[in-house]
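The form predicted on its own is given below as one chain in C-alpha cells.
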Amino acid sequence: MSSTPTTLPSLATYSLLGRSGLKVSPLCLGTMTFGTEWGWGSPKETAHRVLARYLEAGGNFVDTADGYTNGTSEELIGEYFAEHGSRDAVVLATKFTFNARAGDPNAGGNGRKNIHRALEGSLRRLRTDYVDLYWMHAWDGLTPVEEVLDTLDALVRAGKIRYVGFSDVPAWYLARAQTIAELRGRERVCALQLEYSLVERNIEREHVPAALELGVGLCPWSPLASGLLTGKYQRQGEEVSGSGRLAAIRGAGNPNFDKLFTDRNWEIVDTLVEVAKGIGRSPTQVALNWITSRPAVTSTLIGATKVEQLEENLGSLEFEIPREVAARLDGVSRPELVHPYIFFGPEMRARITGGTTVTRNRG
C-alpha cells in the first residue's frame, strides 16, 4: 500500500501570526543586512534584487528597524516600493527603541514620546502612511507597560499600524502586557521576536510555553547564529577561520555575537554538518528546517546579502527532517536543566499525576 506523500510547505504557504488575522509567510525577510553603513551588508542594487526574488517566490513578510544600518534599510525598501509599487501586498514591519540621538534620553527607550518620534521618521523612509507590524525592539526597563500598550493602541486606532509585536522582552513582561491588553480592551500582541536557534534555545524555558498559551506567534531572529550554522567557520585550536559578519565583528564587545563560540557550539556545528552531509543537504538548509518546525514558531527571519544566499534559504522548506536525525539535533542542543524547570519534567510531573497519563488541551 502506498502511502499519500507529505505536503511540504512552500514560501507562499501562509500561516495566522498569533491569534490575528494578519497572514505570513513560513521564512520572513530580515533586512539588518540591506546597507553597507555597518561595514557588512549590500549595496541598493543588490538588496533590491533579494527583495524581489523573496517577493517573486511568493513571501510576504518584510522585517526592518528604524535603526538597521543607520535608517538605510527603511530607505532602500521605502525606495524598492515606490519604485515597483504592491507596497500593499506586503507585510510590513518595523520596530522602535534604541537611541537615535546621543544625549537625549528621550529619542529611544519605550516612552510616548519617542514611539512617535521613531514612528515618524520610519513612516516617512519607508514611504508610507503605515506599517503592518509595529516591534517594540527591546524592554527599556523602564517605561511601563501601561504606557507602551495605550500608545500603541492608540496608533493601531489612528491607522498609523495595523499590528503589535514584541522583540527581545521578558516572558512575564509579554505575559503582563497581554493580560492587561485583554482586560482592559487594548490591542494584543500577536507576535515575538526573539533569538532561536540550535545554538540558542534557552527561550524554550519560559517564551514558547507563553506563546502557546497567549496566542502569540514567534518570529526568531539569527537562526543561523550569525552564519555560525552555515558551516563556514572551522576551528583551528584557539582560532577560528572563515569570512563574514561573525569573523568581521568578533571581539566587538557585542555579547551576542561573542558568545558564540564555545566548545557546546563546536559540538553542534560538528552534529549539524555531518546529519547535513548525510541527507545531502546543506547545514544552512537543515539549522532552518529544524527552526521552522518548532513549537509556536510561525515565521523564521533569515538575511541575506546576496541572492544566492536567499535561494539557499528558501531551498530549507523542500524536505523533511528524518526522524532519527531531528532527535540527534535535538540531543546535541538542548539546554541544561535548570531549576526551577527540573521539577515540571516527566519524572516530577508524574509524582504529580500518581503516575496516570494526563494531557492538556489548549483549545
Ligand SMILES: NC(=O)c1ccc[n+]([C@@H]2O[C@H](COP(=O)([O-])OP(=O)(O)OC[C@H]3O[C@@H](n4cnc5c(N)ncnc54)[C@H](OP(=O)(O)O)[C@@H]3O)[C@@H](O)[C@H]2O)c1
Given for the second form:
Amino acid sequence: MSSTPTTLPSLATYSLLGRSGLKVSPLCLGTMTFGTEWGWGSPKETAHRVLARYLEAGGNFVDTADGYTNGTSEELIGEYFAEHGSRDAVVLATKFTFNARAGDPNAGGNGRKNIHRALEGSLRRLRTDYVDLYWMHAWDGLTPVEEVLDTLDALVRAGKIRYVGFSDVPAWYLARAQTIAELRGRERVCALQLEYSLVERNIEREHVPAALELGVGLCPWSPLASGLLTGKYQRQGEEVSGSGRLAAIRGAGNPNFDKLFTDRNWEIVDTLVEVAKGIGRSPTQVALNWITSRPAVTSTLIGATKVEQLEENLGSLEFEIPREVAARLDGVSRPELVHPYIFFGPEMRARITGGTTVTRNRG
Ligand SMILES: NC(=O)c1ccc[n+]([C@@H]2O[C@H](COP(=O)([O-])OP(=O)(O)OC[C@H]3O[C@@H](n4cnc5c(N)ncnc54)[C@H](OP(=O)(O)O)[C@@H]3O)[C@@H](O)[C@H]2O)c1
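Could you please show the structure of the form predicted in complex with the named molecule, as a counterpart to the form predicted on its own just displayed?
Below is the whole assembly, all chains and molecules, this chain first.
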C-alpha cells in the first residue's frame, strides 16, 4: 500500500494563530539574545544579520519584550526596520508585566497604568505606532482579570495593538480570561507562550488541552532548553563542559537555568544525541522538529546567537521524525503521571467508554 507523501512545512508556510486571522510562520524569531547587556547575547551587527536571514528565509514572526537586555532588544529591532523599511510585513510581538522602576508598584504588573506605560515605551523603542501581538508576560497574581481584558480590548480598538496573547499564566487563569472575553465581547486571547521542550513537558497536563479547547495557538519558548538540547554540553561527574549561555551563567543563582542539569535531563540528552545520529540529523534539529509537531503548537520561538545557529535551526523543518524515534523520545521525556491526570489517560477512559473507541470533533 502506498502512503500519501506529506508536504513538509517551510518558514513561509503560515498558520492562523489560534482562532484569529493572524498568519504566522512555524518558527518565530526570539530576540532575547539581541544585545549583550545580560552577558550572553549578540552585538548589534550579529543581531541584525540573524534578523535579516530569518526574514529572507520567509519568516514573518518576531518576538521581543520591553525588558529584554534592558530595552536593547526592542531598540535593535526598531533600528533594523527603520533602516530596511519592511516593518508592516512582520508580525511584531512584545510584552509587558515586569517592573521598570524599583520601588514603584505601578511601574510593573498587569494593571491599566502599567500596561499603558509599558506600551508607550515599547512603541518608542520599536519605532512603530502599533504592536501586532501584545503579550502579557506573566500572571501577576494581583490584577482583576476584567481590568486586564478591558485595557487590552481598548488598545485593540484604539489601533495600538492588533492581537492579545498570554505568557507564563496558570491554565485556569487563561480559561477564566477567555470565557469572560467571549461572554462580554472583549478581544479574545489568541496565543499562549510557555516553556516547552523535551526536558520541560509539564504544560502537557493542563495548558495544552486548554489551548486546544479555547482556540489558542501555543508558542513554546526555550525549545532547546537554553542550548542543553543541542548536545554541546557534556558532564564529567559534577563538572559540565561546553560553551554558551548555560556555561556563562551556571551557578549564578537563576533557578530557571540551574534546574537544567539533572540526571533525568542528561538521560534525555543522551537519547536525543543517539537517535539524531541514527537519522543523520543534529540533536538541535530533532529537538526543534519534535516540538513543532506537538499538539496545539502553532509557532515555536527559536533563539540564535550566531547566524550559523539560525541556519541549522531552520533546517529543523526539512524532515519528519520516524515513528519509532518519536516513541523513544516520548518514552524518555514523558512527564510523570500524577493525580488527577491519571483519570484522563487511556486506561481510565476505557473504563468510562466501556472499552469502545469514541473520538470527539473540535469545532
Ligand atoms: N515568555 C517567557 O517567559 C520567555 C522566556 C524565555 C524566552 N522567551 C522567548 O523565547 C525565545 C527563545 O528562547 P531561548 O533563547 O531560551 O531558546 P532556546 O532555543 O532554548 O535557546 C537558544 C540558545 O541556544 C543556543 N543555540 C541555539 N541554536 C543553537 C545551535 N544550532 N547550536 C548551538 N547552540 C545553539 C544559543 O545560545 P548560546 O550560543 O549562548 O549557547 C541560543 O541563544 C526568546 O528569544 C524569547 O523571545 C520567552
